[in-house]
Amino acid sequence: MRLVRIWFDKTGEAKYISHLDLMRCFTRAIRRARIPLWYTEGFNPHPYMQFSLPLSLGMQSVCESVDIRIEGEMSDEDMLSALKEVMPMGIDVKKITEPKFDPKYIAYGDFYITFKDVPDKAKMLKILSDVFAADRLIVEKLGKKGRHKVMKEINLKEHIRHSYVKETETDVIVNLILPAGSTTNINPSLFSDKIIEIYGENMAVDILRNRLLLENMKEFK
């Protein structure tokens, strides 16, 4: 039995996949590979798959991989092939390597948020410049108050590792390392919802998650 790491891009329509259809799409992809699963003993087998870290519903990530332990010989070769001849439109899988990194170590998501069809980017632009000049940019964020759910208000500025604007002839691309792990996940719509607040008028939004950080910024593999 050996633990091997799938990487693969979730993108296009595949972003409105919630995470547990992904991970039913997953199990029937690996045994229509006739990939030699490993299965939990017990009253209750069930094969072992861990992702690294939930993508939100609606988002692209091209940085999105799942553990599973196998039996047998079957090469990583053999299974990246077994499985791109079987994964739906819109999930790619990329390559298959060891593990080197626990998931639990993920501490920084790296996004790219796009505002599609900005009607005036001058004002775009210069509402960002004054967002990320300033101490505070105040957001509502869902937590815990004891059982409960409650929304708070939160410093989203505190949190915002790295930031980096540039435009094309129609959107506005921005570029932010935010908290996401298993202590603090910065969801990147809580900017997005925000600016676009800030802008008054309503427009079409895509968050590509590009990367996954350790505490110490170097790249999750």
Contents of the next structure:
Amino acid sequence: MRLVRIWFDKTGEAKYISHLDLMRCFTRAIRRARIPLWYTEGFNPHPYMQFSLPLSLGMQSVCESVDIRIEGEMSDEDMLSALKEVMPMGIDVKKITEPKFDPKYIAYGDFYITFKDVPDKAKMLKILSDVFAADRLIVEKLGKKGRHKVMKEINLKEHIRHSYVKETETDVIVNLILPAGSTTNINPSLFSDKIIEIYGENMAVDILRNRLLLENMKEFK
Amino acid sequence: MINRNVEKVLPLVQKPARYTGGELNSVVKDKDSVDLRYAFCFPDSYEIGMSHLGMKILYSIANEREDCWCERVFAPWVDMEEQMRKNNIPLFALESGDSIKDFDILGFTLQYELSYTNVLNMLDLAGIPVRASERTSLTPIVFAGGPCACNPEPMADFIDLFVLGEGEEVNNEILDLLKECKKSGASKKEFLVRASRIGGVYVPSLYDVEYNEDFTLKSVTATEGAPEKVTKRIISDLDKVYYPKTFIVPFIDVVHDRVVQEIFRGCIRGCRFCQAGFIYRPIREKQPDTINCQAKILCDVTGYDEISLSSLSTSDYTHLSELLDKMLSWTIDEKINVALPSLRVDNFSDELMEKLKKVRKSGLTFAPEAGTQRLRDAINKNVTEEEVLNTSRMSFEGGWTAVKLYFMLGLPTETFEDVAGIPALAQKVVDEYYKCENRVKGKGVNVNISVSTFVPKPFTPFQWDAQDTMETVIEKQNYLISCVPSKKIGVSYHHVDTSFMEAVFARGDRRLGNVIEQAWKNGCKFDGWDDQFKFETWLEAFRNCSVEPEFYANRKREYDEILPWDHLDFGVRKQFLINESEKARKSETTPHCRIKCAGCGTNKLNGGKCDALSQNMV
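Same protein, the form predicted in complex with the partner chain this time rather than the form predicted alone?
Let's see the whole complex now, leading with the same chain.
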């Protein structure tokens, strides 16, 4: 039995596949690829499968990974080519590696937030520079208080580790590093929703997870 | 392929993957290289539609043709419809993302009466006039099939042509004709007249309907040379007919998400309430090797870990044991579960039980249908109390601790004594558990009884019977609950108002077209969903159209009355149905087809052949 980490992109239409559906999708793809999965012993055998960090519905990513346990002989190269044959559109398996870090050490996510077809780019850029200059950016987040769900106010500025703004002909793109992982997790849509609220007009937003980082800002591998 | 407008609204709706397409094995073609664009429309949500075997078969067959691209369309859920209407997004097909307004042909499947308003709503969302008479150009042709097409009259105003029976061959004949008519520039009328010559095709606009003063039918007259009686189509040889080599694998969880293998069509039982048991005759079995090979191929290309054997009564398949041996020889190694729905209590053997235990343990469900022997005989269920209890004991000994029992309320000749018999039978099953020494230790038993309301259906011996009024059904439901002796028995039942509506449309005529249109205009859709069903709006539509729903649901018909589906031939002789109906009044049973041929007449559809007759199994 050995543990392997499958790296993949989840882009385009595949961003509408929820985490739960993605798990089912991988189980079936691995069966189709005839990868010799290791099953748990016991009354109801099931395969071992762990995703590094669930991705929110609607977000794209170029840094997803899932760990599986396999038994029997199948080389990483053979697995990769077999998987590439059977994946649905939008889920592109890139490489298979030996896991280096445990997913529990993931601390940050590096995101690209693209405001698309911004009606007034100058206004958007001004809002962003004001926001990044200020001490506070208060947003409401659904949190837990004991067993109850309550709206909590949080200061996003305390959580942003890095920010960078660039523009294209039609879009404004913000690069952010935010806490991600099992201890603190800040969804980048909290930021984009707030910016759109300040801007005062709805527009399409694309969010892409670019990298996952450890506490020391080294890349999760 | 999502178009940009759709993409804008997807973040605003639940389960956006319902609308994106792109699933594994979905068929994408170059639209410029095909002659026909065909939208297979399922008038319910994605999760319901994607579970449907008929769609998988007909979708694959149409896409085998190089000249045709068949795509899937489902009813958008109410949140998506709201966004589509607000943003002027017309109904689109999942594979291309293109609006279906400019497609050549739209095929709806009518699986249940309460999906009729969704058909209208989908046409309207596509920007297509709902009434057939208002669609004057050749394309799009709107056709429909499925079990409800055996009495299509309530939908006659909206559908250009109906397909009766099995669609594997006739659909291709319709596509061929449409392709030819498109090339030659024929009119819609010319196409429809020629289509009416195809066996199994019913073109309602070619039939004139006259009514008596009491609104019963006076006559139905074929015009333009259309056949006086339209006979349903069947597939003669299930081993030779096309079966899909791939299934689309949905991303989201759909109701039945697994490989499905049909094992036979038709049913030998002849339960008198069951429409499926009559309209899918004659019996045609598929060979174990065919089933096993097809199942293996499908598992390989889909990655599914479950195969469900599909038929009206799995344990009546003559080669079941041989088939299970063949399948278990590879499914166990590949950790694939074989599910056997629709088992009967009277031929559930120890051997079958042993095989079932090798696959994953799922719930056990049996359908005695009625609480007393007298009523079970009247409906020809041919199941005894002893058989129910025997099977229950066998399952308890096999480690099961829960059993689900299906019953119906409001069956013809039912009395309150029969109603009380339902919980009484459930209690005997409970007692059987505690008598059983090999039961699972330290665990209680759960017997769940699910009680639905009987709906009289066309082409059954009860097609002339009145449905119980809603008041009576409610009274019976309350009485049943008052008779439940133990907390180990759970009871669930259906709302009576939806069963009443089903009864109206199941045996309705063309006068219901106006009612459906008005109810839809006033907001009725997804009527099969309790949280969407608007009974008051329906009743208002009936009042406004001066149509009494009770006329269809609660009226007993005479045998000599002309019924709205009399000009359609599903192979079952009317005199056979009358004989069965008379036997029901006397609680007389009819042995199943393998014991003795009852002479239903459907073997004439298959050149006199019926698999129940050729295999002498007693």
